[in-house]
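What follows is one chain in structure tokens, specifically the form predicted alone.
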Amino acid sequence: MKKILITGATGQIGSELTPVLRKKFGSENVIAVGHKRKPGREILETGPYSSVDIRDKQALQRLVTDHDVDTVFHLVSLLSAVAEEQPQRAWDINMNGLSNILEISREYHCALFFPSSIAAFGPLTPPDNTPQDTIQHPNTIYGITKVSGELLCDYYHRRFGVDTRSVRFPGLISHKVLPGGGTTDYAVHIFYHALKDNHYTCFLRSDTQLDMMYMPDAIQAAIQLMESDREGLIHRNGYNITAMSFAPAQLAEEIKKHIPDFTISYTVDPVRQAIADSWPRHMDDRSARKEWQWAPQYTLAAMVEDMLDKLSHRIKAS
């Protein structure tokens, strides 16, 4: 990686990936691309930034050629709950945007990172220790775009030799940027409410167990995969990866160790609950561990402690 383009740079993943890559490769060598969400100072003032709709292929081509880009982290996506409300828009952004990036990667010989998701599985998938290779029959438009994205990336690799690589992210937890309409958003919102109100009303059942990951591990996974020797990669698109698996009640109990007065209640959102029930409870990520030495750093306890510490400082400063 010498010159990197990040689409969706103002989103939950991009807002943390961009500074890390700029520190690693140099600010001028990492071009951030956003669209509707206003970029923070950390992105806007530390390197190149452009506001471009992912469906505008010509504008994306100009960025790639003007900056001599050789690697793309394509992070733009309409997330699960929002996508169910706007399925046609989700397909347009998630699939037509990816198609544009794949064509540009083919034309200009760029390596491409694509974030897939546990949503690429479905209710017929084995939910416990979900195998790397198994049935993928999602019943949400978000999941359909993710499994279609995996297949399309695989096709471009086999047919055109594009260096495509992807991971199936679990739910992601971050203290920097609020998530934008995903099914696992509760695992971020709960921390804000715990610190401000000592109470949180969760939209999933108390026993809804799902794979999760703290954002520093997610960022490391994306970079590590793209830096790995291509000869060792068998399951390119995409790898199961996970760090921890828990239910809302378990997360609440871990928070109570730091905030004893914290309480949680449940008002279930049927749409998000149905989505969560169709996803794996825990994925088998041995292929990623074997093929590119994936290993998460954060446990549930370590993540909760760090989230509360970082957010408490932010809330006090606001």
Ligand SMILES: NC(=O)c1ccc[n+]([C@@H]2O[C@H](COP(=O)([O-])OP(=O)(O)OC[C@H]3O[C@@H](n4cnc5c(N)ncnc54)[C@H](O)[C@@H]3O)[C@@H](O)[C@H]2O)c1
Given for the second form:
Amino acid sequence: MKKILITGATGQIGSELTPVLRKKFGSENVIAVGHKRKPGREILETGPYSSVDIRDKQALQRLVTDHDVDTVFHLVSLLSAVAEEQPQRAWDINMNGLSNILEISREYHCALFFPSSIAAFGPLTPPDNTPQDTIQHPNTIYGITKVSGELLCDYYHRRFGVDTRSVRFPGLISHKVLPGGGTTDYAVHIFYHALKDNHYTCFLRSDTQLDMMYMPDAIQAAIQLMESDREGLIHRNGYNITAMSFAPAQLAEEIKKHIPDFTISYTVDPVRQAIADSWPRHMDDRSARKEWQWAPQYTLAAMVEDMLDKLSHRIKAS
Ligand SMILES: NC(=O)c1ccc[n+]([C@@H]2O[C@H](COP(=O)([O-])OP(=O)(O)OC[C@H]3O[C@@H](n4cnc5c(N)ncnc54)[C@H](O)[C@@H]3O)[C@@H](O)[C@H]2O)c1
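We have the form predicted alone; now please give the form predicted together with the ligand.
And the full complex, kicking off with our chain again.
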């Protein structure tokens, strides 16, 4: 990795991955690509930034050749809840966007990171200790684009030798940028409401257990996978990775340890509840641990403590 292009750089993951990669590889060597969503100063003022629609292959090609890019982190996607509202647009952006990036990676010999998701599983998948290799039959358009993406990445590796690598991220919790319309967004919103109002109304049922991860671990996973020796990678596309697994009621209990007056109530959104009910409760991530030494740092308790600390400073400063 010498010259890196990040698509979706202004999103929840990109806005944290970009500064970490710029610090590690040099600001000028990390090209951030956004679209419509306004980038924060940290991204705009610390290195190259371009606004490009992911469906504009020629503009992407120009960026890759102008900057001599050798690695792409492709983060653009419509997320689960948003995609369900606009399935055809989700297919267009998620699949045609990935297809453009794969073709460019093939033509210009770039390595490619693609973030898949727990959404790549479905109601027929074993929900507990979900194996690395198991039934993938999602019933959401987002999940369908994620399985298709994993398969397409594998195909480009096998057929054309493109160095594609991907993980199945669980719900990600972070404090820099609000999440972009996923089913696990409650696990971020709850912190803002706990600090501002002492109360949160959750859109998932209290016992909806799902895999989760704190953003520093997610950033570490993406970089670590891309830096791993290719010889060790057996699965390559779609590594299960998780750090913790909890339900809204457990997260609320952990927050109460810091904010004793905090209360939670539930007004279930049937669309997002159905999506969550189709996802695994807890994935088996031993393949990632074995093949590229995946090892998360943050437990539920450590994540909650850090989130409350960082977010309370951010809210006070704003
Ligand atoms: N955040 C999570 O909890 C989570 C979990 C599993 C997988 N993922 C995956 O990780 C990746 C990044 O997720 P995120 O949470 O940062 O998403 P996000 O919604 O916060 O960011 C996605 C970015 O894509 C950009 N985008 C949308 N349409 C575009 C278009 N037509 N052209 C160019 N850019 C466009 C948006 O501007 C946005 O900044 C996605 O592939 C997502 O599926 C995220």
